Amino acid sequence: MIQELKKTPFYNIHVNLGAKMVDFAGFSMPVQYDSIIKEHEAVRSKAGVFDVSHMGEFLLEGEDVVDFLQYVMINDLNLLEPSKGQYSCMCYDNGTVVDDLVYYEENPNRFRMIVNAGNVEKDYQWLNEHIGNRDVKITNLSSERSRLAFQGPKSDEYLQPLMDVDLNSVNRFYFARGNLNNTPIFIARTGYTGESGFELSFDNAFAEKIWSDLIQTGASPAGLGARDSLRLEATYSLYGHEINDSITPVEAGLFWLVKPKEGIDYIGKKILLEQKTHGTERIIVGLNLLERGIIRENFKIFKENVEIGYVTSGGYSPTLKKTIALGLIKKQYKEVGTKLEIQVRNKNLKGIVVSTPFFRNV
């Protein structure tokens, strides 16, 4: 039996705009409206609006929320304060990743968490299974609230006239509650494009109004295709690609997330600190082709005809005007400048390890 795809509150808007809709994590989502390259360039030059309502949103409440999150997250919540968010991973005992996510401290007893679309049920179950005797209640708000990402160098300029909050006072990874044209929203200076910008969360009832208000600023609708090329240029990990249940954050280059948290035990701590100290047998690196071609995920990587790894993400970079990729390879080949081969359509093309991020703007 084929399960019907879920729809976000913006589905009809996407269809009416002529978007190409695809199955993404069980949702019918826009991969592009007109051109992925044009949407990508719009976000790099001015601003774009992304529907990210397929992602999950949890509310965690209780006197032991901080203690609980210290146990299930690898980052250190002592670095937080009210109105601040933090990027982190939840890991299994062996150090591989349950999910990567962002949580925001509204107060020490109340946190808002945004998780990946394909992991909502898994994450909700994982979190609840590890509460133990702690005073923690988790509410899944995913289907009740809509989420939009408003990203690009002109995002502040476009958005400020609509807001009753001074956006200059909202620093990177901080959030505020305010009104957008008299509509209540949760707004955070976060995003996954490598640009300045915001992520907004609000009740479903306001979805169409807020979309319309944002588009009228001059921002362009942007789909999943541009979202992926933007995050790849910025070298942001994507769950299911650079991190998953067989890749650790240290292997993915996210070693900076792994904190010692003296006196605090957390899931995966022992092996992750060991990897951070002594290194891993494989590591994610940046890749370019030295010949014409496009690198895609799962393409095999070779050194002198010996397989040494595989591509985790790859594609054309509209900003750099060339193919870029990330690959998980044996550590002895990780140095920038190392020549290797990438199998593209049964032909080995010359490639090279390059420094990352490919693009940096924030």
The other form holds:
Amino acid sequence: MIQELKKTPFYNIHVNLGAKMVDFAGFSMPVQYDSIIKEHEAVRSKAGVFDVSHMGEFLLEGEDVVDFLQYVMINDLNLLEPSKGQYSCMCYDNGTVVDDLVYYEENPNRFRMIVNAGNVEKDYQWLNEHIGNRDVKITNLSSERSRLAFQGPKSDEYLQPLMDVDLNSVNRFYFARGNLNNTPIFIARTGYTGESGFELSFDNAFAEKIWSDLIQTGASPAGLGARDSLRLEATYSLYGHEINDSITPVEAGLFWLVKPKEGIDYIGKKILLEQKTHGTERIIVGLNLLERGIIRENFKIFKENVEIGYVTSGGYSPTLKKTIALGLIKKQYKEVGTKLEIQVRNKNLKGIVVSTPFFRNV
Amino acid sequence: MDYEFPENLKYTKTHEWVRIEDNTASLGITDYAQHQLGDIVYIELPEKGANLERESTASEIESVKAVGELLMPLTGKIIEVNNNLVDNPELVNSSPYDSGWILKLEYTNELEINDLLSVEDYKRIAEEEN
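Having gone through the form predicted on its own, I am curious about the other one (the form predicted in complex with its partner chain); can you provide its structure?
Complete assembly follows, chain above in first position.
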């Protein structure tokens, strides 16, 4: 049976703009409006608007939310304060990843959480299964609220005239509540592009108005294709690629997320701290090619004809104008400058381990 | 969707266009094909002088999101490749029938030309796929 794809509140707008729509995590989403490269460049040079309403949004309320998040998340909630957000992973006992996500502390008894589109149901279930007897109530707001990302070096300049809050007072990873042209929104200075910018959440009723207000600032619509090429340049992990239920955050290079949290037990703690201290057998590295070609996810990586790993994400970098990739390889080959080979269909291309991030402006 | 399909060319169901000239043919991918691939960022061109069978892969065309193949529409020998595409692969997007041509071949079996599609037949295929 063919299941009908879900639509975000911006679906008609995308179709009317002539976007190429694809199935992403069960949603019909715009992969590009005109050209991935042009949309990518618009975000690097001015600003772009991304529909990210396919992602999940949960509200966590109760006396024990902080205690609960300390137990299921690997990052440390003691680093948070009201009006601030935090990037984290929640992991299984063996340290592999249930999901990576951002949560925002509205107050100690109320957190807003944004999760990956493909993991909404799994996360909702996982969280609920681990509440135990704590006072925590989780509400899935994913389908009643809309989410847009507004990203690029001009995002402040473009957005400030429409806002009744001083965006300068909202530091990176902080958020505010305010009005955009008299429409109430949640606005956080976070993003997934390597540029400064914001992520917005608001009631579905305002979706079309806010989209049109944002486009009128001069920002360009940007699709999932540009979102992926931008995040790869910025070297942000993507669930299902750099992290998943068989890769740990330490292997993915996210060891800074693994916090000691002394005196606090959390799921995956034992193995993750051990990995952070002693290292892992495999690790994700940045790759460039020493010859022309494009490498993509799942291509095999070799060193002198011995398979040593595979590409987790790869493609053309519109900013650097060359091929970039991330690969999960055996640790003894992780040093920058190590030469290796990547199998592209029927032949091997010469590659080299390079430092990351490939490109970031924040 | 408005795609351009010149009347004076022959086509294949795998979205190559072919321009027959005496005993040679130049070819590339159609406007529909370049649009489906999106921004083209790398083209692997065949070796000049190579002899290739009909429907074998002559060239791989990489876009930001996907990889496509150029299949030989006719059996023959590669006599010229468009070296401009090495540094300017986007010519295939901006000018698929002109400066975005990919290769020229000397065909060895004239009868194969009869199997190429007319513009009307190809239009139908492209519309159906779309």
